[in-house]
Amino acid sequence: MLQRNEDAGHLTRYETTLRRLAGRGRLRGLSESGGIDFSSNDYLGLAGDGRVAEALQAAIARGVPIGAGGSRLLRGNDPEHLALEAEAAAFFGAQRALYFGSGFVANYALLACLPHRADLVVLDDLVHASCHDGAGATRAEVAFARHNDANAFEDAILAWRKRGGTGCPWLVVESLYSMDGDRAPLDALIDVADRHDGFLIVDEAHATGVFGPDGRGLAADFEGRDNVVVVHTCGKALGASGALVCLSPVLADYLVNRSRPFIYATAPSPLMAAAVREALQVLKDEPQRRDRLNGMMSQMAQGLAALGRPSTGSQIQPVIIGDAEATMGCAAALQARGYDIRGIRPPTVPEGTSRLRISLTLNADEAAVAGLLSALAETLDGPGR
């Protein structure tokens, strides 16, 4: 038997990379959550909600299993998955819905599977990493467009056609961007897709539950169209996990037959599907949650204006510091005062745009927002700011 050589340096290259990250102020680590929640994506406070917990208890009582036990194409296709998909399609106004294990997997699966070799995938510069990774696995050509610039998407398509592109263009955006809190120009983008016989993929991760009628998202007016695919993440405002992909029956069946992440992965927990079903019902029954969150957004916008800082008008509010080290120092100072604020650095955001990402959720209240604004003013006025 071969013996491991302890001096062979099997881990040297990994240690070197970690040291380099540390030297550049980019070494990540895991830390326990603490303080008032201004960093999670649990926007409506459903992750620990009693009503959802009761729905899970009822599901367990009626025999819903914790694990699926297999992929959806084997024995893992539980009645809870089917019920969720039917209810989600009706709720969002879609023709069909498919439930994936996470938003990351859903975005990856869509882009790795649906575009064909002759097609073009055009990504917004700031779209989520899952879309970048999915585009990296696609057989289609890939191009990038300036953030939130519909004309740039069209320019990419026209340039591709001029080079001889003959397939179908796929435009890929987030409706509400996770690090900037701004909205995509969906009306203009769907016009571009229509003019060029293309598809629009919209990641509603940070809009689902918060915006649109009954919390159906910013793309609600386009749901049900054959050339629109919408991803509704379940692990943010819905307080659970997984993702619902809303699309045409033809594309849904194609994914079931050709998408490796769907075919070969163990199906999501049936209990989690039950939790998402209840969360969707909460969106319909309790609009006051969105009303209260909107009030906190207005409070934050007014407070930031008083500090001379712009507001996004959403529940995601970046406070740009610029320097990565200074950003992490500000975050640490706010955490020490009891506010769970996280600093975001490159490569998650572009160089020179390191920021505090303030996330408003119903796990905090109006008094906490006022306290945060006061602490933020003092922190930003500190030495070297």
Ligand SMILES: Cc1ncc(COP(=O)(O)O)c(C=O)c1O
Given for the second form:
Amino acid sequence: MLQRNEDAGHLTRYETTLRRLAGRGRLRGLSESGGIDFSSNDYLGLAGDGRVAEALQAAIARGVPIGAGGSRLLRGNDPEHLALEAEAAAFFGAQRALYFGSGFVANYALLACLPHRADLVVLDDLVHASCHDGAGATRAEVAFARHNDANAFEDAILAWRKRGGTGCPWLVVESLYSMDGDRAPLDALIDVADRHDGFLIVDEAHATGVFGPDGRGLAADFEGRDNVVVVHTCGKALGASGALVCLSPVLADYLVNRSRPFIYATAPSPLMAAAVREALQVLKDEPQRRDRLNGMMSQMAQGLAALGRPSTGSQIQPVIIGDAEATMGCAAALQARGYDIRGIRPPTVPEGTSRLRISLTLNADEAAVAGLLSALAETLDGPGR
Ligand SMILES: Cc1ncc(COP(=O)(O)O)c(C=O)c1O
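What about the form predicted in complex with this ligand, after the form predicted alone?
And the full complex, kicking off with our chain again.
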């Protein structure tokens, strides 16, 4: 056993890092949330929804277990997972769907497993951390493309071919960017993928449930194609957790056989699968949720235009402040007025682009949006903002 003083020595390097972060105003901590929700990704208000809760009670009553008890490949393959995957594939128009424990793991697993050594992975500069980490685990070469620039993806592929690249390119994007609220040029990207015999991976984390027919996402037109893999995370508009990866049967079977995070992990809770099944049903049955959220998006866009601020036309609305400290000051001022708005700083966003990330959800209402807009008008009036 280590002595106390040796223990302290082992911790020094971590303490040094934490002190350095604090010195740069970058130390993060876990705090309880409070105030009107303008920061969660529970866009349709399903996380605390009565209908989903009732579906869970019914699932418990029919004996659906809390825990899977093992990997999907062993005892953990519950009928609830299979039912969810069949329903999700039908709903999204995919050939197959595989349910992962989280969106982070799904993105990581796809990129760590599918591209081969001779392939090229091209990431949009602003794609989620889980894709960066997955690309860090791939055996393929990795390149980056300027945000939302389909030509930059093509240039990366051409440069790689010129260097002798022989495999397939994998283009990796979000359909609606989590910190910027802007949309990927999916038509142009699929065109690049098609012309270069490549694959397109689309992370629909922030579009699933909100955009597309029945809330099927922005990539709905491309689902079912052999060279498209779509990730629908379930912890955002679907109000639950996990991720449904929609893909071809060959790639699904390959993941089941080769993806270490899929194989060597306890399967997601079957009860969570039951919650996601109900959430998908809500998407079909209750379009009024999307309509209301759309109304709030328009209200926010008009209010921001009046403040001379650009708007994204989505439920994710960044208000760029630039300086990290000023951003956190604005966020604190809004929080003090009862609005749960978070400041986002580097490294989550590029240096000099610290921002308030406003997300619109049905946990707030039109009156709250109006209140927030007036509070923003006063708060953004401060020096340097
Ligand atoms: C774009 C994007 N992809 C993936 C994830 C990870 O999904 P999950 O929260 O289900 O792990 C997130 C979550 O922040 C995200 O914003």
